[in-house]
Amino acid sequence: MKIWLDGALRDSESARVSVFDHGLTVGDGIFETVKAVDGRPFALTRHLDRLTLSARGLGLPDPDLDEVRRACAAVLEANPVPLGRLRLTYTGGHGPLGSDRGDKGPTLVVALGETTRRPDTTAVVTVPWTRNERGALTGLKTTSYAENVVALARAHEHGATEALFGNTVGQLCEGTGSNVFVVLGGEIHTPPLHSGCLAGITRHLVAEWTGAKETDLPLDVLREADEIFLTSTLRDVQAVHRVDDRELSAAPGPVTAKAMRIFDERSAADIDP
């Protein structure tokens, strides 16, 4: 396995992080997954406006975007695979044993791991901690994650494999590392950016495929809902038969399977929509 790191391609045994780089001592960092499919990388253009984005966010320099796009070409070239994670990792870089950063600029990693795709449907669960809508890192991708790993572990001790949050006001917010969108009288919704979800990649372009409205929507939805699925980089569009105890037997319904197949057909004819 080869992976870029601060300039050029190294062997995964070589590869090594400062053990003072901000992004491992106080999660000072943000982070991409790509979907690459025969290696090539899907809607990269889109996932490098939201690094940036992000960065800037964190107070992070912008990033090289050229290098970046470098550093996906020859991780995917040095590792072909059929369907593959590609994920870009950007840091403070080495500093301080505090919140304080350093001064010997920022950290990137590119690495690819091979996936397969998803099942069509799957079980999802609520948890009972919060979403802060009003955070500073809101909207962001971080590699700040530890609440998104409690979360996980309580959904695969449930037989799930993905928990949804609600925000501070009580509105459905967002999945660990997903997006949630809801059929109500054949109508798709999906949560506002307001609502403290992040702005995900196959939200935004099956919102715009499907004709999906944002829109303030209740946690407890959820129980109501006709059909509910997630959309993720490596999701793509994935039907939900289970929340909570609740389960949705016909799963994908009519109007899921048709935004999965909107997805599907439209992704494969533009790799950077």
Ligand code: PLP
Given for the second form:
Amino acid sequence: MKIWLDGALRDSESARVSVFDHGLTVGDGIFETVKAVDGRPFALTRHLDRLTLSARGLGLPDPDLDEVRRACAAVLEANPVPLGRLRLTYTGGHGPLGSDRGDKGPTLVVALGETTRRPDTTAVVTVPWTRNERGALTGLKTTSYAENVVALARAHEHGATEALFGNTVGQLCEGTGSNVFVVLGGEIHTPPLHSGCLAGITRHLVAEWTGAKETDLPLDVLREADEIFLTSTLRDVQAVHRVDDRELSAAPGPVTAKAMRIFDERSAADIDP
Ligand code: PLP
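Switching conditions: you have the form predicted alone, so give me the form predicted in complex with ligand PLP.
Okay, now the whole complex, with that chain kicking things off.
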């Protein structure tokens, strides 16, 4: 497997990042996961915009987007797969032990994994831990994912593939790696960004293409919603058939099925929407 590290394509077996890289020692880094269909990255411009916003939020220098684009193209060309997930990682770079940044500049890694289309439906659980809607990192796609790793392990213990968080004021927020939508009386709603959720790219496109509304939703809405679905780069639009102990009969319901269809059609028609 060929990956991109700091300016060049390298063999993943021999590519090396410093053991003092702050992405490793203090989780000082950001990332993007970009879907690649037949070697073409989907919504790359939006991912690069979010990468820049995350870098600024962490006080990292703006990534060189020309280099990132070249890196994505080179990695995709060197590792042809029908459906891939590009992983762009950008860290504070080599620095002293402790939280002060060094002066060697950031590290950029672009790697590729093969992936498969996710099933149309899945089970989710809610977790007792909260997303902080007012934290320094809220809304940034940082590599500090340990909380999500713990929540996802809880989901797997219950035969689910995603864990949903509320925020500190009891509102529905998001999943470990996805945004959440609910259908109430035929209308589609999703938590607003001030709930603390990530500005998901799939969330944005689905909301625009289906007319979904941003609404403050209590966590309890999951007990009464007619339909629930998740969105993310790797799930696209995925219906929820079980949330905790509640089975949602006939998932995907009609509104979710329509959202799936719209997303599939529009995203196939435009690779960089
Ligand atoms: N929320 C979180 C915490 C995520 O990590 C992700 C994606 O990884 C999403 C939502 C979905 O975002 P996107 O649709 O851009 O993949």
